[in-house]
Structures are given as C-alpha cells and as structure tokens.
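Take a look at this one chain, the form predicted on its own, written out in structure tokens.
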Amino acid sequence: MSVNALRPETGQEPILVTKGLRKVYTRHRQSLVALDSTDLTIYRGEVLGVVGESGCGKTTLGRCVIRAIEPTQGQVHFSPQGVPGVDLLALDKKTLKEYRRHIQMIFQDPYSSLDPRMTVYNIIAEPLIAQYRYTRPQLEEKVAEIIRLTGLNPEFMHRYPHAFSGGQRQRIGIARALVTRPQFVICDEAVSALDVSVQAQIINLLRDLQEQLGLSYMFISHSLSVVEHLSTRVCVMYLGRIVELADTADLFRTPLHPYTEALLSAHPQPDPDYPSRRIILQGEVPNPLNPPGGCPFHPRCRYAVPRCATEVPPLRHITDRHQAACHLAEDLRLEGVRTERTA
C-alpha cells in the first residue's frame, strides 16, 4: 500500500505506516526474531487494537515504532498534520526529538513508570521543558490544563506519586503523554494493571480525549473485551508476525485465522447460558530461538495440512477489509458463515 493511500471506505489518510519493520536480538551467536517484517498502516483518527499472547511481539512493535528500542531494519513513515512526513528510523537524534512531541506512549505500569522522587508537576512538565521554552507561569498553566483534562485536581500537582491510587497514577501517565499535544499515542497495556471498574473509567477517558484532541491510538492489550469496545480495527500477532488484521466487527464475528479463532474462543462470556465453544490448543508456544518451518502456528493448528509445514503464508487480503496469513483462510471464512447461520 502506498504511504499516501486513503482508506477507501472512510477517506482517511494514514498517519503511520511501517514497512518491513524487524527486530532481532542476538546473544551468544543465537538470534531471536522478536518482530518479523511487519507491514502496517494506521489511519488518522482510528484506534488500532493489537492483541496476542505474551511474547508475541506486541510491545516490541510499539517500542520500535516510537524508537524506544531501535529496530534492526525497516521503515516507520510518520505523517502528522502540519508537519512534513518522515521516516522516523532515518532521523538523527536532534530531529527525532522534534517529532517526539507528535508521537507519545502511555506505559503499562502506573507505579514503575512514574519517578517516585518527582512531583506530579515535575513529571508532567518534563516533556514541555525538553521540547519548548516556557516560563514557569506558562509551565504551570499548561500542566494545570492537562491535569484538568485527565480528570484530576490541579491542586494536587505538587504531591508525589505515592499519594495517588493506581487509577490516578495512570491519569498522571496519560497527562504526561498528552501534555505536548501529540497526534499519535501508543497505549501499551494502559489499563491491564487496574481494577475492572477503574479500567472502565480510563477507557472512557481515552475515548473522550481522542474526540477532544483528534488523537490516533495504537492500543496494545491482552483484554479482548477492551479491544472490542475501543478499537476501530484489530491486529492479531503470533510469534512476532501479524497473522490477522480486520475491522473489529468483522474479526470478532468471523475470524479467518485458526489462532484468532482459538483466542476468541477463550474470551469469557458474561451470559452463563451462552454455548461454550472453547478451542483448546495442543502443545506449547514454539521456541522463538528455534521457530518451526512454514507457518509458525502449524504445530498447534487443528486445520494444518502438509503445505503449512513448508510454506510461510503471507498476510493477504481475503476480503476488502480483512487480511489473514493462512493458506486455508477462504475455507475458514466459508465455515464461519455456515456456523453463524446455523448457530
């Protein structure tokens, strides 16, 4: 897909496009491919949910995009409004710092991600000090404004993180990420460390802030219910690869990759009378230091055929808005339609 291509059904422009993004860790002459040749387009104003089991490369993808860790190879084309689009991986440190105001990250743990020796004011003001030349009164005004926007009382800005609950700390982390008014935000498990009731508050806050500030999100999460509620599209990852990418409703209604099918079957249903169709995967997640040949999922796949053990399936369009990396995706689509009609 061209970097300047529009999403046909909405007319949205891409804000971020990755091409061949790859991260390999090498130690003692062994190589671990944490992220394998990832091509991904995120459109302006959308929420892309990223799901998959632990170790699949979700966080690595987010950190490579923002260059919190340096990718081994690839490109990350970033096109914020009002600023020339660039390949973030080609920028020197000085230029990258200027673009960092437009792309920020909300971290998973609201306890370890905040410096306990800094006040809330200093934590939130730090990105402004790094990016702009504001006077002290201007800084206090900016910090108070973003604190109010995230639902906290500006009177608390001179307190330390230990004085706040987990939900309040996560609001502080959100305020720190948004204080430079970025256009693209990576949410790395932003609600997973919180109680369910607090999760709902933070999710609603993120949705409100998206509408108010015109944000685009990459929302990394283990929680399928959260992703279903918040996301425009969903990207499913397995062993460092994208195995399925589709609009949220399409993916949850008719998954076209066996791994996604099993993942959704493990999603608990609130209705006790809902018929259980749990798919139990056999075997363990393959060792990333010695991945299987062919499709990385084939040792655990109940549909696998001999071709799956020798050919790596490319991520391809099965329908206009649904991509899957599976040799049998068309067959699964027919089976999914049949199951929906007869269930």
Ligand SMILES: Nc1ncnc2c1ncn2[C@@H]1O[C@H](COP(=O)(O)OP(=O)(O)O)[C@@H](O)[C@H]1O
Second form
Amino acid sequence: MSVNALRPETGQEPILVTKGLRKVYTRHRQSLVALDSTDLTIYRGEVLGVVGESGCGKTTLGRCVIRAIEPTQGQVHFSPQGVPGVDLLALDKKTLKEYRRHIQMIFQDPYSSLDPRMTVYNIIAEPLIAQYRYTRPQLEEKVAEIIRLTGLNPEFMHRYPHAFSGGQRQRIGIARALVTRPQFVICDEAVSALDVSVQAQIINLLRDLQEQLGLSYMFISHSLSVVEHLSTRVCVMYLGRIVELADTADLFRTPLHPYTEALLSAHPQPDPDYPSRRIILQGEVPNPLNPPGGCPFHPRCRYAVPRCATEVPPLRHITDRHQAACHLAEDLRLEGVRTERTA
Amino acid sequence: MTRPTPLLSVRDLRIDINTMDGVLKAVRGVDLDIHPGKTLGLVGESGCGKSLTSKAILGINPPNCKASGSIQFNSAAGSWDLLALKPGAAEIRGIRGRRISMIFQEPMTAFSPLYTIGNQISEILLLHVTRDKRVARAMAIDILGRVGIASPEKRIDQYPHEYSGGMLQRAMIAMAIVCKPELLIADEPTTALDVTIQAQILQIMQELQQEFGMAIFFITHDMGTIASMCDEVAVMYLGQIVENGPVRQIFSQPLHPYTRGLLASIPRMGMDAEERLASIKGQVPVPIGLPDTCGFYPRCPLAEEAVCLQAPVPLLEIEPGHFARCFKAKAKGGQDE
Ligand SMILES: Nc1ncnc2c1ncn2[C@@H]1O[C@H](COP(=O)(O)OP(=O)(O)O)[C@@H](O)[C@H]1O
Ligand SMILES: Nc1ncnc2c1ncn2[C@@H]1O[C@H](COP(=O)(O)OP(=O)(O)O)[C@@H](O)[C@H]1O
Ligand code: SF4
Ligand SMILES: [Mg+2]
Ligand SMILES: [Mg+2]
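Okay, that's the form predicted on its own, but what's the structure of the form predicted together with this ligand?
Now the full complex is given, and it begins with the chain already shown.
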C-alpha cells in the first residue's frame, strides 16, 4: 500500500504513516526492544488512541514519531496539507525543524514541563520565537489568539507558572503546543495527572480544539475510559507491539485479542451494579529485557495453545477494519464492555 | 433503625496546620462510622483531606498538624478514644499494626531497604503474636503465599528492591494483615498500579476480608474502585464529608451537587461518544480563612445565596442512612431547581 493510499471504506487521507518502526535501547550492553515492527496509519482529522500498561512502549512510539528520540529503524511518512509529504526520519536537522511546526506534543506533567523562570507569555511564544521571524505585534496577536482558544485569562500572561493550578498549567502546555498551528498533535498522558473534575474540562477542551482547528491526534493514555471517550480508533500495545487496532466501539464491544479482553474486564466501572466478570491475569508483564518467545502475551493468556509459545502472531486484518495479533482471533468469542445499548 | 456499634466512630475531627500563610483548616469536622467486617470508601479529589483523616486514626500525622475531636475504637480487646491516647503510649503501640494497620500508595515507604521482607514481617509478629522466631518465619511464609507471591519460601529472604512494584504491594498487604487486624486502612493502595495488577490486588483484599472478617477503610480518588469495593461511601470536599450513604444510593441517587458533578465528569465506557463531559466550574480553594458556610457554594450549579449562605450546613439525613451536607438536597427526584 502506498503511503498516500486513501482508507478504502471511508476515503480518508492519511496524515501520518509509520512503517516497521522499531526502537532498541541499549544499556549496560543489554538491548531492550521498546518498540517493534510498528505499522500504523493515522488519517486526517481522526483521533487515534493508544492504550496499554506502563512500559509497553506508548511514550517511545510517540517520541519516535515526532523524532524526539531517534528510532532504530523504520519510516514515518508525514503528509501535512499545503507542504510536501516527507519521511521525517530521512530529514536533515534543518528541514526537520521546519516540519516541527506541523507536528507537536503535549505532555503529562503540567508541573515539570513548564520552565518556572519564564512568564506564561514567553512559554507560549517560545516556539514561535525560536523558529520564525515575526514582528512583536504579530507575535502578540498569535499568542493572544491561542490564549483565547485554550480558555486562559489574558490578564495572567505575565505571571509565572507556579501561580497556576494543575488544570491551568495544562492549558498553558496546550497553548504552547498549538501556537505554531500544527496539524498533528501527540498527547502523551495529557490528562492523567489531573483530578476528574478538571480532567473533564481539559478533555472537552482538547476535543473542541480538534474540531475547531481540524487537528489529528495521537492520544496516548493508560486510561481506557478516557481513550474510549476521545478516540475514533484505538490501538492496544503490549510489550512493544500493537496487539489490536480497530474502530473504538468495535474494539471495546467486540475485542479480538485476549489481552484487550482482560484489560477491559479489569477496568473498574463506576457502577456498583455493573455485571463484572473480572478476568484476573496471572503474574505481571514479563521483563522486556528477556521477553517470552512466540506470542509475547502467551505466558499470561488463558486461551494459549502450544503454537503460541513458538510462533509470533503478526498483526493482521481479521475483518476490514479490525486488526489483531493473535493466532486464534477468528475462533475466540471474547467479551467486551457491556453497555446500555448492547444490553 | 438501630445499627450495631461501629468498630470505629470518628466525631467532629478537625485538623489545623500552621503554615506561613495562616492556619490551614485541612479537616473541618469529619464524622465517620466504620462497621465490623464492612468496607467504607472515602472518595474525593486530591488535597481534600483524605490522607490526613486516615493517618489521624493511627496518630501518624506530622507534629504541625493539630487534631481535635474524637476517634472511638471499639475493639474486641477494649475501647479507646484514639485521639486522646498519647503518641508512643503502650496502648497505641498495641493497636497500631496489630488491631489497625495501614497500606499506602507507595509500598517503598512501608519497608526499610536494609532488611529482608521476611525480617520485617517477622518483626511485627514477634512484637505482637509470638516469641518464637521459627513460628514467626513460618507465619510470614504462609502470609506471603496467601497474597499471591510465588515461591514465598525463597522470596522471604529477598530485599524490597528485589521485588517488582506489584509484588511489593502484595508484600505490604501481607505485612499489614499478618496479625489479623480488625481494621485495615488502605490509602490509595492501587493508584500507582496498572489496571491488571490493580484487579489482582483488589481481589486479594476482598478475599482476605472474607476470610479474616476485617473492616476496610478504603481511600481513593477513583469512583470506579469505590463502586467495586465498598459497602458504604463518604464523599469528601474541602475537609468535610459532603455525602455519606450506601454505595448503590451514592451512585444511583447522588444527593450532593458535588457528588453529582464528580460522577458526571467521569468518562464512562459505552457512553455516547458525542456526549460532552460535564465538568465542575472553577477549582478547589485553599482552605485558609474559609467561611463556615457551604464550602462548595462558589462552584455549585444550584447555589442560591438566600438558602445556601444562611448558616453552616450540617450533614442532613435526607433518606434513611443517606446523608448530604446541602440545604437543597431532597429525597427522591433530586433537588429544587
Ligand atoms: N531512555 C531509556 N533507556 C532505556 N530503556 C528505556 C528508556 N526509555 C524507556 N525505556 C524502556 O522502554 C520500554 C517502553 O517504555 P515507554 O515507552 O516509556 O512505555 P510507556 O510510555 O508505555 O509506559 C520500557 O521497558 C522502558 O523501561
Ligand atoms: N504536613 C503538611 N503541611 C502543610 N500542609 C499539609 C500537610 N499535610 C497535608 N497538607 C495539606 O492539607 C490538605 C489535605 O491533605 P491530604 O490529607 O494529604 O489530602 P488528600 O489525601 O485528600 O489528597 C492539602 O491541602 C495539603 O496540601
Ligand atoms: S496468540 Fe495465543 S497466546 Fe497470544 S493471545 Fe492469541 S491465543 Fe493468546
Ligand atoms: Mg509513557
Ligand atoms: Mg492522599
């Protein structure tokens, strides 16, 4: 498939395509494969959710895509509107910088990701100052506009970040990421540190901005319910690999990978009457320095057959719009989330 | 309806902290009852005073936190007002770790890095239960196996840093329950864990509760965990309990506007993706120099000066066993709009 191929069912254009993306960290002469053979397509205007437990490679994926770290192998084709499409991994430093305005990242920790010695105005304006030649009035106008869009109070522009609450700081982080008017934004646990009432404000803001500005998101989170709420499609990762990828409702209601099933059943529903049939996985995620052979999930999988211990199941299409990496995906009848509508 | 004597009754608990900006009223008149063998959940957003409340029970808050009120503990071995006991008194040492024990979010704080897990569990047994080191060791191995640690006879001689996060959480639970306490206080025990490990830990806690019959005081900011673990729920906001009742009623008929706001702001699986989340306007104020009237007033969608600010709001029994600190709370059918 060419990197510009439209999505067959919907005619959506891809904005970002990864091919065989791989990242190996080496430490003390040991190799850790944090991300392996990752092929992903993100279409323009969609929100691709990425879920999985800590250490499964979500941050590594996000940072490789934006080239905040150098992937060991692979390609990242990026096709923003109005500029030629490129493989980000093949760009020289200078060209990469020019493309950075179109692809930005929002981080988890609103406390540590903002420089405490800079005013809010300077924090937000910095990406513009660093890269482009704007006059002072132009700069001020661009900053004022993004401050308005993110619901910050313009009167507070000359204060320092410590004067703000967690939710306000996350708005500042979002304003900084969006001031260059990127087309593609990676949100890495962007609402995970916030209390629920404030988290709801930021989730609503991210969604409004996406619609108003026509953004595409890669939305990384360990929280299944937040990902479900925001994403149009979702991929589930385990030990550095994508194990399942589908439209959101499809993935949550009819999962095709045993790990997804277990993850969904473990999520505590805020409903005392939810008919829970919790699947308790045995043990913990294996040490990534010494991953199991065959299917990476097989030591904890309740459906495993002998083949699972020896043969790696590739991520493959089970239906047109639903991919899973499980030898038995066609045969298992797994349980998803029960909702009012399916009940 | 008469209820059995609670195992623990907290009354008018207040905790003041002297800070450079003035007296921070972190806990402002908390009443709670925990019944034998049952689980009471305490839920609220960060900073509302959950940890200070729970630590006051064991008398382990730092010295700059001044507590008043009473904490009546009706144990099988006798009754005490825990708040009236002198820190370090023989009674409190006989209660802490033996009749009431506590687990935390961060298991590393429960263990010393210098001693093996086995030594640390045995030490508690030698203090409270037995003088025989071999008996203590056998009991420690047994309890580690009970919380799901594989090959406990080998693991017992390892140090905390040799355990993974999930295993250390189990070991902390083992240490907390090895003396079969009457009350286990769990302060955000699974907040730092991944969901599949969280599910394991919650299951272990439920099994142990059934087996040993202990009461659990379960503290969390997560409504999902509350729904799956608790019999009764207390909702805390700005140092006060704003709602208290049986878990089903809290979720199906929340009475306080804060509880309603909290429940409405959680994304739920299966909800319509187009639906916007409700959020609570504004943010939690710093509890310094607050008025005695309703703490939620500035953020409340139902706020009405003439009704809400007339006097401090008591915790009102709106339905039998279901309390709310709101003048506008009404049984069945909700509030005045
Ligand atoms: N700089 C690094 N050096 C070595 N290992 C790393 C580094 N960053 C991450 N890892 C490892 O790579 C794996 C994936 O990490 P990460 O992408 O941060 O996962 P997630 O974001 O899903 O929690 C983990 O096993 C982690 O320990
Ligand atoms: N030792 C302390 N010194 C000063 N302030 C404190 C101290 N401990 C807690 N606080 C403050 O008291 C309030 C309640 O804290 P805490 O009980 O830890 O909240 P929670 O557990 O609900 O998140 C917070 O505003 C917190 O900042
Ligand atoms: S391939 Fe085998 S071990 Fe892996 S998820 Fe499928 S059934 Fe389980
Ligand atoms: Mg991460
Ligand atoms: Mg706390």
